[in-house]
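So this first bit is one chain, no partners, the form predicted on its own, shown in structure tokens.
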Amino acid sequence: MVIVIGGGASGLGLAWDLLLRSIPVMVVEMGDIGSGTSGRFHGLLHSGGRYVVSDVQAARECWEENRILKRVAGAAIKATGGYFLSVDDEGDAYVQDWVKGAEAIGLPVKEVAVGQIRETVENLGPWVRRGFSVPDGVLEGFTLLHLLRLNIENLGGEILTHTTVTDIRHENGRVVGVEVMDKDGPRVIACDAVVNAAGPYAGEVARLFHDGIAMQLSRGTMLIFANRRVPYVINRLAPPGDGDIIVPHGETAILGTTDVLQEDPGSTRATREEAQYLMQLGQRLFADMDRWRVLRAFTGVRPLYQDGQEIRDSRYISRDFTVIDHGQRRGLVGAFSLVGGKWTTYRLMAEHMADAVAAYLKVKRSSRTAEVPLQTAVEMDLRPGPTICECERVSLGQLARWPCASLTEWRTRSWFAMGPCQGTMCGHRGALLAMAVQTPSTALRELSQLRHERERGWWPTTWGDNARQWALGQALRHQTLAEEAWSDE
């Protein structure tokens, strides 16, 4: 048996790696899956590109990944495609380094006219200058994350959640167990090996294995506008900077990204500063940026590794991955650690990691998840029914395709409260539903708790129109409806 402590991509990926080969396990996940990282980004399934110049064995890892996951993970893809727009204040020495990159790494880009970029893309600058075609594309970060969930559960894998691991059971330095925390109180789980997967807070589970890892924590900054403004991935073709990328999701598009080293890593909250700054620097490719509809701010804090060295500039640590057995330095023997690298190399770093692992365990399977797809779940036939969520047209049919859910995941399963009015209209309906199969008080605390994420979102993008928007939501929420107003104290 093998416990994974972590229950996002890279956790996830490796539970999945690990059954296919027809290793036990269980994912330990301290909150809602992806409610770490991995719910946190712009949603871009990396071509490489972004890294060709800068990182190129990660660019490299993104390229061949960008492949598979189209093949095995395709319910959760978005093919796309994407630009790098290269604007007037950019030297034409960057360029042709960056086209040499992609070369070199056999990643297919192709320089396609302004003028014909512009009759698909709508109000681009006028200083955009030159744009490549990519193979960028879009990855629905809870889709793939509930694709996973099931295969794992499928094949007898167990995934708890809102589960704390406390301690590591060890004997002659050996892991055997470790002892968790949940709702119903403390208790112990015996196992053969431990995987720590998770994310920002690996640095502090290594610590149970008795050697520690420093961590660089860096935090990112992102914005959605509640129109899908753009048909493709657009990069800015610039070194690796703050606001530089637009990806469509859904019927939205996110601008990202700021990156802030940080040592908190569980500090999540954008401010006011953050997200206009943003909207400043996506005018750089959209002019018309500060009169789009934003919806709202969010941060992902990313969990980067860098072993030795201290480094003021997140920009310059790679966003390679690294398998640390920690039996092999000084930690405890069958311990291990799986740090760094990006969502779109979730399932290579799983299978590193699931590599060493099955070494450990004496397994010789060879991985098998670039080539097995991850299956989709079999569609209920139900009747729409009535809308509980206007803004993204989220029936109750559709929510009751997961009757015993939580609010945070018929949230990240629908869309359900993701629209211009954040849930304003339809969180009490979830609650009423949810009250079917929860106590009154617990349907109600979920409720407290969706307000509390999504306004933390909203408030920092509270100018102009949103500002009035914000102010009628409040409005019927502590008037109409007659709701408690919280607080972040």
Ligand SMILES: Cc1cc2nc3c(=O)[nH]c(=O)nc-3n(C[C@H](O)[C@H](O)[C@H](O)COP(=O)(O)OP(=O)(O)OC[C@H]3O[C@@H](n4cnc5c(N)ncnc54)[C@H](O)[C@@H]3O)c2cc1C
The other form holds:
Amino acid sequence: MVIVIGGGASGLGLAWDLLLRSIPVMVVEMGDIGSGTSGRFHGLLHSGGRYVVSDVQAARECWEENRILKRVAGAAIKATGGYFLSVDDEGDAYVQDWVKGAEAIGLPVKEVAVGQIRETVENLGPWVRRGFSVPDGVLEGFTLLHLLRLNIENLGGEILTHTTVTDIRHENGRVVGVEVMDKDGPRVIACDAVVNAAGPYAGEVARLFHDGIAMQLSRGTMLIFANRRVPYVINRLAPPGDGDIIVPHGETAILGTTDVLQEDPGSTRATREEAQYLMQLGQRLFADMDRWRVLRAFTGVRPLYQDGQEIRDSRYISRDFTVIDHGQRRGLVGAFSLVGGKWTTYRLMAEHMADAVAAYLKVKRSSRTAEVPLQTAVEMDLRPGPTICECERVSLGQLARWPCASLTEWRTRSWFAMGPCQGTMCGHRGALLAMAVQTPSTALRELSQLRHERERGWWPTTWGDNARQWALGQALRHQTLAEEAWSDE
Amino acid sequence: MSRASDVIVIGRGPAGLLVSSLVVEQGGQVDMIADGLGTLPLWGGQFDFRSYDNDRKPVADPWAWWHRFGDTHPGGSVSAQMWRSWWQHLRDLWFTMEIPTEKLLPTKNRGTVTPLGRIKPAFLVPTWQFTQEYAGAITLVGVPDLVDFPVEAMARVYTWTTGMTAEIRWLERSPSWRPGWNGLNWAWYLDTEEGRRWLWEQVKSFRRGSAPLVFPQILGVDHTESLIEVLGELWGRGVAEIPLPPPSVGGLRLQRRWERWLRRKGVRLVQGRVKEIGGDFAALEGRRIHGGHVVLATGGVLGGGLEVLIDGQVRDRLMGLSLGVVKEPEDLASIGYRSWLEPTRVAGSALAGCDPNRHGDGGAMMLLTSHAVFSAVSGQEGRLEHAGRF
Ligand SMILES: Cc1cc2nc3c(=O)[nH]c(=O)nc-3n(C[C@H](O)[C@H](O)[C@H](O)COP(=O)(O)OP(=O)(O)OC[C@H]3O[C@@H](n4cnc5c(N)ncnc54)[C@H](O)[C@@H]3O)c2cc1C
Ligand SMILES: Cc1cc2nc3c(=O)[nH]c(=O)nc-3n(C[C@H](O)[C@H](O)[C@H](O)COP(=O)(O)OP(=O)(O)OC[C@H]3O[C@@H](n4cnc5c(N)ncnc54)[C@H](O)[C@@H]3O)c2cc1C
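Would you generate the structure of this protein in the form predicted together with the named molecule, following the form predicted on its own above?
Entire complex below, previous chain first.
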């Protein structure tokens, strides 16, 4: 059996690939599914257009995978299309290089009159000069993760959440098991090989393999607006920079991102300053953005990898990925790492990694993930019941479909508490429903965690109506519900 | 009263209502202008004195708390007698508006239950709200599909925190019930003859119990007391309610009764957004209203009196003043005017330095600031000279 460390795009993608080759797998995830970078990204299914000048290899891979994913994971993808828009202050030279680059990888781009684009996108800044359509899309991260999970479990793969890999067991320099820790304490799970798909934590996990890898972590901050302000992806046609992409996502739109090197794999708190900075940048595409109803800010940490070079600007680290066989280096035999890459290329990354693992296990079957479509869940006919979350229209019946492993999981599956009120009106309802299977103290603790999680991204964007919403949320939590007050008197 | 016969009060939240009442009680003429309902319909209507200390532990005796620790707070220089007279006055005022509270002013905080099943302190509450001196057994009434009152879970939390039993009795769906009914829909229904009769039959059929019968706050909007009286006779024990999240029926009851009383006293209620004020006028879109004094009871960020800008600046839109910059989440609740007299008269939650979310002192702050402003406009500034600034 293979143990995969990490329940993000890379880890679940790999598990699925291995299972299709009939190799048994167990995924170990320390938080919930998607609690790493894969649940905190921009949501763009790249066409490759962003990288045709700076990173041709990554651009090619994106375009290839873009087409494959629309085929095998259609339920998690919205083929909205997108535009690259050039703004006054960019030179024509770059636009020409870009068009040439796109042609070189066979990416279908077409120039469209700006007037025509303005007809479908309101309030585009007056300084937008040229526009090119590209086959960008929207990748719904949590939907795809839960889809992968379902398919993995259908093939007998096991996924442990809230379980951390703390050490590796080895005999004669060869991996024989992992030590894990969950709420019941430590235990050992035997395995034949182990793969590090720990995203930003990959550097720390590699140390358990008696090897080191130099991760170049980069933090990106994004802003979510409460309305679907654009019907398709809008990119600024310029060398990749901060705050130059807007992606429509359900009823919202996401502006991003920033790109700042950082050491800490876990630090993901957005600041007011970052939110303000993004607003300034976004106004170059949409002059009236300061009047858009903002929802929250969030950050993700890019698990980029570039061995042996000193990096100053993370924008120049390749978006390509790397497969590392630690046994071939100085580390344990049977230990592998999968680092770098993008959500868009998770399948390709998994394929390469699985090739290496299969070879190690002497399994001759090759990858089938590009052909086998992911099965969606059979929709059950449930009485919808009363509405729990008005903003996202989540009913009791919908929630009841998933046994409540945790409030977070309910949230990321159903989207409850994710709308404009940020869970003000439904957070407590969710927690009390969860009490059907949880103790009061667990449910109240999870409610408090939910509030903190929401507030973390909410606070940096508390201005205008969003500040009023915040004030109502606080009054409700503390005055109406007395959520966190002492109650021992 | 020198010039209080002509006061313009902007805002119809609790602070605006109280300032207006104080003025008309002295025979003054008031114009109230507001662009929205204010916060009353958002909360259940319990008026807090001081519920938590600075470590967020519940306060049993708020009188003693103010006496001993109040000097860290804008209301700290208020004497116990002064507090007593203000609370007494509010109680009496409500009585004349037909908002019933207990006969005597509370000497201690009592415990009430939240829709989360948690216990929290309460000071002055209308009689319809459930309170108890010591946690005892209760019987909760479940209402089908009322997602804000999940009785099974509440009962578990209640028992877990207090060690006391919480039994459950379920109502059926009434013949008039519609999917999506919230507490307010139920309350309007139970104001009707059909609704009341239906509820009597339901309670008659309940298996008896020896504990008070605790409903979610749905027992009518305008005819609550008579309904509760009949239910009490049927059940044989106390019957009371727990306030729900918005739309909150308790606050709505208060506001309707309060405003009805004010209108009877000749107060004019003007709907609209004030764009500009001067020493003796308030300007709305297309017209000006004149008066001897202008009082801002426009609330904080939630009420619309204060606005937060993208860079974190907090501004009073009406006055065009910047009152500071928010850096930490706590700042948002506590930023505001530092004085209720300068540069203009301010009552209610636009005042700085108090945070009802953390301290449970919303009612007290409303009393303090409204009385202080009233003294000022009625020419009694001297009385609160030392308390006017903090
Ligand atoms: C701001 C930002 C925007 C982006 N936008 C896009 C985009 O628009 N399009 C795109 O294609 N890509 C985008 N990306 C890139 C993409 O999101 C990432 O490349 C991808 O999600 C990485 O997935 P992963 O599975 O490798 O890492 P993760 O999702 O971080 O998964 C690693 C998991 O391992 C777990 N873990 C770590 N250590 C342990 C341990 N010891 N035991 C158990 N579990 C452990 C973590 O909890 C985590 O869940 C973006 C990235 C960022 C940061
Ligand atoms: C959910 C919730 C629960 C609460 N629970 C409790 C509790 O348990 N106990 C307690 O004691 N207190 C409680 N409170 C009360 C709270 O803490 C405050 O004390 C109270 O809301 C402040 O009221 P206010 O009169 O100052 O302002 P608000 O009620 O906010 O009123 C502001 C008024 O000003 C008007 N306005 C603003 N600007 C303008 C303008 N330019 N032109 C015209 N009109 C304008 C608005 O329309 C509104 O009518 C609760 C509040 C909420 C929201």
